[in-house]
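A lone chain, given as structure tokens: the form predicted alone.
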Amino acid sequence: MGAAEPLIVIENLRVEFAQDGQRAIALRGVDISLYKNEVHGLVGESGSGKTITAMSIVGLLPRQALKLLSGSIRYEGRELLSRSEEELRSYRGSKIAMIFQEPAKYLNPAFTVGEQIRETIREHMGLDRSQANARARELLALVGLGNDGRVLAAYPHELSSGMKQRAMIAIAISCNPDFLIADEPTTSLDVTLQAQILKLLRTLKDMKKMGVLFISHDLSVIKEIADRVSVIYAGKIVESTSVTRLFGHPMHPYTRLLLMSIPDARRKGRRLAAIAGQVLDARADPQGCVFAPRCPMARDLCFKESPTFIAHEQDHMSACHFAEEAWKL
């Protein structure tokens, strides 16, 4: 599990985008502590801010439209938000790496897999071509793509979806990062390939003692791979605890409703549970709880005052005025 001190600490991160006089609030208060040798799941509906959180950590958000309202992101105690692009580039790959959604979009079709892995290695590790090539072969073998050179010489279009994802993982871990961000890495894969990728990420985490931020909208996947989970809604972390506590004793109504919406063979023939209403408009900035308009437990206080993100027993954090009642839903 996590070390005594977190590797990355995100505190009260609030971000908005502004263009042509319009604004969209992307993050409304993200608080997460991320540790080495731990898989931390970040789960929520599409558009909830999962990828924006990840992009904020590695400094890949478009700065021309970005406005940082508040917050801090510290890596080993050092602030990342105030660093220049050149300084952030030295962190990417060597200290913090990222696996993006849909690898076909991020693997350059004009270059072989080997060339793309070698480029990353030579940029961050200073190895010569021969050393980088040997390292690339080693990495492909590590992620289950063999070491006979065929994948090394292949172009992305010659690989299956699962092979592309493994190649992306090889690139991400090529420089032995301390922390790996996996953004929906199994979304486009069938269940067999999904299971293989999850097993691979777990194996690599254990082998290299990396921290992993695993982003997904699928609670069943999170349950399988995560040690700890944070639930995000409308750009705000509403609950964070161990995976066992989250699935056994959720303390936020949104989490509880998400869990109730998971398909279950024991409820065959019954309509799936759904969360009523619409996700909060990105332009809105309510003074109360962001989930209040959809919450079956909401009371007057919920619309007037934003709940504080506080700790309950066993390091269980939630942002709900009536957290102790949520599990009864």
Contents of the next structure:
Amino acid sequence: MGAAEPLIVIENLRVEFAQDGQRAIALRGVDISLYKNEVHGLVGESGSGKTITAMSIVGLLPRQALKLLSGSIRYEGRELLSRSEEELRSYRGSKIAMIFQEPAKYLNPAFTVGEQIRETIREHMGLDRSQANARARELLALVGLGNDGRVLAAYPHELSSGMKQRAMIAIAISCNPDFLIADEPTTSLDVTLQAQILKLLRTLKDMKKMGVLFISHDLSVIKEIADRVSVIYAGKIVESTSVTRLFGHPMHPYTRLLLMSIPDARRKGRRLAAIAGQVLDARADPQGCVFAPRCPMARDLCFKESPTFIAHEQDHMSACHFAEEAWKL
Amino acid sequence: MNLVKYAAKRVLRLIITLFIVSTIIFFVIRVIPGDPALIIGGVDAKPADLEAIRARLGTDRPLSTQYAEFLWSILHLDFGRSMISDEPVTSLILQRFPLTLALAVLGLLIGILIAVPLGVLSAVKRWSGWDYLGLVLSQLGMAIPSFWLGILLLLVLAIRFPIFPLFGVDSGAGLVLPALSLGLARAAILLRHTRASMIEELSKEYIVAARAKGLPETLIRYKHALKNALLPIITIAGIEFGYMLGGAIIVEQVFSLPGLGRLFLYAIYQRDFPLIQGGVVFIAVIFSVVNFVADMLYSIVNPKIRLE
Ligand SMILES: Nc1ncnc2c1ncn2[C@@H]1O[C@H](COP(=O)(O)OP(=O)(O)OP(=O)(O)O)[C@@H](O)[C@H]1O
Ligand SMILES: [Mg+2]
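Please give the other form, namely the form predicted together with the partner chain, since only the form predicted alone has been shown so far.
Full complex below, order starting with the chain above.
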């Protein structure tokens, strides 16, 4: 971890939407480095820009946003943002794959699971139908759906939600991608299934040495699966470090407050500490820190100047003027 | 096995429907004013002659007797004879049916061939020239009455430029204009549904997933979205087809075609009770069969529907 070159580097990514003549800022400077064979957790509240970040990487932003995109996303050192749609398409599914929150909606109800795996394999690997079929069978076995061909011939509605998510994972890893983006893949599942899917993702990552961007709003899930975590607030990465450091030594006040709001066995019965104040309006473009209006330790500087996202300690980035003090909160 | 059970269930439902429908029509045509004897005998027929005609037709007996007899003969698939021409109702209907069937098939075909490609194109290229063309066509198709369109087609393509015959169906060419005026109206309805359905499917999450898999846009549109978008179209097309099989009165009148629509229309004018009854039963059966076939097609395309 850390020593190798990152596979994907996102730098100062800014995404704006033009909405009814007004602009809404979805991302205001996202910086993330993603490595192979590492699970990178991306955690933040609803609307903080997690999905938009993911969609930017695969070049699938909604049309209204495309013109207002700046910054850089490099894959193995090559810029993705300037690529043509056709070039991006050859990355999608083959080098960078994706799984989503609600497998029931993201699987096509009119085609069998087998067909949905096969078409991906045939598109990217150039195998013929029977080769693709054999591979699809192996993949289903790999994700724990058996190899008797039953799931292969099944339609999505015939599967339970856990099985659907496994099927979606089989599609995603079908072309041996270097990188997997998982956008809240366990949010719609119950706790037992969630644990199983997390374990499966972990196993597959170890086996295939894939990099994973694991998106969640749930810090306890992130703690379970991620090696490294980035915390996003109002479209900006405010802190990024290893899981152990983040949970043991948070440097951004927002992270600190988030950690305090995790339900914890020891603090059972105590009210969760909700973070006071409102999330930054998408139309606002403050010159200071995005979190300042809600920050309990904000000072004058915080409203005047936007803190840079820099390493305060080794392998520990934070965007806070007073990062060193934050953990004393 | 499953299918047999399903079919049996549908047949049972059809029988119940037929019973209800034929009972209603039996009483309705006898309650509304109009006596077949008067129509046959003419307005200045003597009362004694009218009595004789009624006795021959059997309309002088009590309603309950007539009804029991009617049910009994239906059970034997016997719909009686026309009161006017004395021909068996069944053969009257079967004589007219091929023409109506041909018209309906052609009409539906024209409708689908125009509506589905244009509807899909409208949805895929929204607010493009294709989309406006589709919108204009569907507005026109719904606003223009089919008798007007029929007359217009005749004026232009049979009289001004005599490409198609003015009357009759001695050659297949005679069917083209009536089928066009039927089909264009169907196209208007199907086009709107196809466009809406396709737009809806293209906004679904599985489309995002298909893009994330790196599939080409054409495959995403014409495989992933289209298959789902066609589902409701099958049902709507089935219903339209069922209607057309009952005869297209207006188009048959304009083009002087001996189809079911005119047969039933005159049966009603002339209070030809057995023919009206037979016609209604026939339409109900046809409608059920078409619905059944549409459901079967639907279940082939839509894996979610298991025939139960
Ligand atoms: N199509 C769109 N048009 C306009 N604004 C959008 C669009 N999609 C997203 N946004 C805005 O971009 C911001 C980030 O959205 P995003 O979907 O990335 O949030 P998220 O972190 O994934 O949230 P969640 O946890 O709810 O999935 C939000 O403020 C949202 O309102
Ligand atoms: Mg999201």
